[in-house]
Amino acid sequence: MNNNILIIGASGQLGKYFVNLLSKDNNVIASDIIPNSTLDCQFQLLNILDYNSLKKTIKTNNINQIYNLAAILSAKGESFPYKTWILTTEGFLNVVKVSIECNVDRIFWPSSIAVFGLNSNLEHVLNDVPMLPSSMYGVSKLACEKLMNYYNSKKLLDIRSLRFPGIVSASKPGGGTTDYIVDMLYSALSGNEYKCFLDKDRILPMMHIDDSVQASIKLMNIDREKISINSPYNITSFNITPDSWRNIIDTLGYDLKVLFEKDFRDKIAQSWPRNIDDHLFRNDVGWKPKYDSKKTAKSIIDAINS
């Protein structure tokens, strides 16, 4: 085994995919506040806000890498802004503190395109731009980006991060603004009409779940010297609108009926990038996506059906 890895928030959208890949060569312990018997590794109930339990888990299992996936996503976060702030920021700081005390080698923590705002030149967002996020999810993620930069620049820890766009997977959506992209696939398979909460022409960056997880693990496995920044990297695969996504689904043999009725999530999406510049990550890490939009749709439909 290469590493003893703790995955926090493993019952969420990304968790099982990280478990499946990391378990091939490492000793993985998955954890969450929600019991999960479906993961193919040791599982432990754990609340990231319970510092003593977190420390005990890390010491008992000699953890040397942590994947901190705990989060309340953007749309759901607007209903629970205080809870979102606490989970993101205090959870982040608990992991930081215990990692320093227990000599954890490195941490992966995902950020999000939600950190960007209307002042970020959304037509082509560079890695380092002004950011005034419009959601509490984005605000709390940005706060932790600043903390990450502090701990990395002081060489107190080795924290690595990617700013994820919308993630397309076979997992049921969990309260994100980009959830329409998965909801549409489920509606197409069930033959149900779908009511979309975004404008039909609202363009957003997306990527296949496999690309996002493999990129994260590749980032975690490279030498620190190859990482040129102390803050998160931009990452993306393809840009798409709800209407274009519907058309792609139809080319795969479905006749999806979509009713467009914008709600508060469309306003959140207005402050998110239309196009992301991720050349810095691609150059530093030597990564590129395997899936475009059509390959993504076909792959996820096949995964849902399997």
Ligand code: AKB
Second form
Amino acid sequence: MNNNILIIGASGQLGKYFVNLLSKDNNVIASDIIPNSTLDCQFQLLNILDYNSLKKTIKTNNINQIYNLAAILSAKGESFPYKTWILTTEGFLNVVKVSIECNVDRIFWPSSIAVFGLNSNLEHVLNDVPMLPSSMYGVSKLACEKLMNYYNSKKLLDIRSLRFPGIVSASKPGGGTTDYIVDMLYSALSGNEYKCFLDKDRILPMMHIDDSVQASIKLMNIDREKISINSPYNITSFNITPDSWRNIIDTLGYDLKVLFEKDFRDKIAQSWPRNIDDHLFRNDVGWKPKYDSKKTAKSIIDAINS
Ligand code: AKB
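Alt. form predicted in complex with the named molecule, vs. the form predicted alone above:
Let's see the whole complex now, leading with the same chain.
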């Protein structure tokens, strides 16, 4: 394999997991606007919106693959809608432009379940459905999905993408609507009561971080001919409510007290899928998740404790 890979937005929730897996077989440079000395690879301060620095980094390091993880998540994005739009769309286009100019082979860019909306048949969301997202994060991700489709169909670039559900990891997300899934684990471990901002019965799709990173890298490593679409794939693992997540945590020997006090994030969650159909991805790429909800809770608690 041995690619020269640039990860942008590596100080966020997903960064270190991509770094760890990709560094096994590739030369990886991690970058972010937030300094990070914990990553096991070369790190560079880099703002995706600074086109000249982006280009310099790519040229100097002969980068042939980019993982663009830069994002402001759904809940935080509602306080900074303009900034969210600029970061997502201009960041995406900067990566597109530099990739065309510097002959980058492949780009990975995660989309999100936030692209769906109340008109998407939320009980069973197929890959290609009507979408009217309710958050600026979702609006800007959807705009980039259209750009992705444009550049892929014209064969100007090879951009690959998955619509991530809530990701459960030992690293904290921050600013998302699905953040409770990680925050509850930390509260269980510290013995603190958790104040949950979603309705106790609000169902959302989730997945273990290892499943999401492995799926992404698998998608990046298959031949383009196996990919039957030019836009992102749906991907999911399990659907869960905050109340059932609390129950699962308690079966692992905790006594987590949760106070349910929903806020504006519950409204965002109401417009997101309760169940996602990801058959297209599973069939095209030959992937399935390793972790169900209970295995996920156990594995992440163990990771936080280690
Ligand atoms: C969020 O909650 O904003 C993210 C997402 C589902 O994209 N975790």
